[in-house]
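Just one chain is shown here, as structure tokens, and it is the form predicted on its own.
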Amino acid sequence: MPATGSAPLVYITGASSGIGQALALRCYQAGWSLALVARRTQVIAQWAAQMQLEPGRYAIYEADVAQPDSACAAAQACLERQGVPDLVIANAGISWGVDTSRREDLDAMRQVLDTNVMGVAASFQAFIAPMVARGSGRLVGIASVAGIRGLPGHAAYCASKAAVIAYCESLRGELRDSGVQVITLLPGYVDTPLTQRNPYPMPFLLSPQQFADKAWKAMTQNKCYAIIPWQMSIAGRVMNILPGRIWDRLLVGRGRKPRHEPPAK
């Protein structure tokens, strides 16, 4: 596949479904070239054909971001094939309910942390030095409103997204004055396979396309931190300041995230 030419390039992990796929389409419609990363590369290829994407404007890379060597290899392949991206969106993630009173759920929790936290850092790693050398670039970490406070059954997911928020904030401080921006996006509820099993109300639920439109605005307006949608931004501010006892009371009667069932042996 030829190089992307003069079109800006976006590198997106978790591009085979949900938010990642919607962000890819939004960027493509804005005239960007795509570097699309996922474990299920055939799904991306089928989607790209269905959307009739121009062959010269996208490339597909296979990676499991929970494995740092795999994530870093995909990023290096992008550098060699398409060059230094203008925008990197570390979106790949999983949401599994856990019960940490059960030994087997510790393994599920580790997988969530490896994917959602280490996956973000590993997705950025290869691009940081080239972006700094160039003096420009944007690194976007997809966190979650769930990273602000803990939710029943969501220990793994909430902990991982809290870590993403803190990691991106730390990285932003490290890269200050380098010309490289670090942006943290915190979606509320988005209608994806990750949320469709939730047994509780999901206020202000967005489609992936609605989220992608709002995220695009946040990224192009150079915000360093944005909760999407704005209604959830208000809720997020309230969540931040509520005393623990009041938060605990608000959770009384709330359904918990269904426990992730490990595959049968």
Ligand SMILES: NC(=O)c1ccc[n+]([C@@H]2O[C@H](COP(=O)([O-])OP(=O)(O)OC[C@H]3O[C@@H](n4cnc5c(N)ncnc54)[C@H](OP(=O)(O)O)[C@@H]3O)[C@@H](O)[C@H]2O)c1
Second form
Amino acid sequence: MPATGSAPLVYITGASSGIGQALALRCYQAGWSLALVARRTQVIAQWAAQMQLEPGRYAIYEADVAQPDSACAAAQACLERQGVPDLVIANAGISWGVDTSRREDLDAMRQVLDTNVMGVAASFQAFIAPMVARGSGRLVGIASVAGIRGLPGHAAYCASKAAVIAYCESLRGELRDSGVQVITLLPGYVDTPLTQRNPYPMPFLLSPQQFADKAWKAMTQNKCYAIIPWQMSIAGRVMNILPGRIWDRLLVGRGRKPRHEPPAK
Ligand SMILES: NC(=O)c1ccc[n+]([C@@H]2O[C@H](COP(=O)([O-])OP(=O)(O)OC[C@H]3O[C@@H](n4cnc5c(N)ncnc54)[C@H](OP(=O)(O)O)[C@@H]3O)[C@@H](O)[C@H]2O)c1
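Condition change, the form predicted on its own to the form predicted together with the ligand:
Below, the chain from earlier opens the complete complex, with every other chain and molecule after it.
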């Protein structure tokens, strides 16, 4: 595949599905070059062919972001092949229900934390020093409204997204005055494979394309933290201040995310 030209470059993890794919298309339509990352690189390649992306404007990298060496190797390969990105979107994530009274669900919880939390840090790592040296760049962590308060049955996911919010806030402080921005995005509900089995109402559900348009605005308007859509932003502010007793009562009877069934041995 030919090297990318002088268009701005975005590096997106989780680019084989849902939000990552929609963000990739949004950036491409704005004239950007793409570095697309996931485990299922064949799915990305098929999608790129279907979208008739110009071969010179994208490259595909295989990585399992839950494995820091794998995530760092993909980032390094991008630096060597396409240069220092202008924008890095750490989007790859999984959402598994867990019941931590069951031993096997501790393994599921570890996988969620490795993917959603360590995956964000490992996806940023190789880019931080070159961006700081250049004095510009944007690092975007995809968190979730589910990171604001705990939800029954969703302990692993809520804990992981709360950690993403705190991690990005810490990094933002560390990179203050370096020219590198750290942006935390908290999607509400987006219609992707990740939410399609949710057994509870999903207010203000967006299509991935609608989410990508709103995220694009937030990322290009110098926001450091945005809940998308705005209706969820109001809900998020209320969630933040509700006393625990009231929050607990509001959740009585709410459906739970199905447990992740470990593969049969
Ligand atoms: N959909 C929503 O309502 C919603 C709401 C809030 C936050 N979010 C967050 O938005 C992000 C994207 O979610 P989505 O809804 O677009 O889900 P999705 O359609 O299931 O896509 C998830 C993406 O993450 C990648 N991924 C998962 N584990 C990975 C790993 N270990 N290494 C590399 N890539 C991995 C998948 O690629 P491969 O399987 O090919 O590796 C896939 O491209 C997630 O962080 C999610 O938590 C989503």
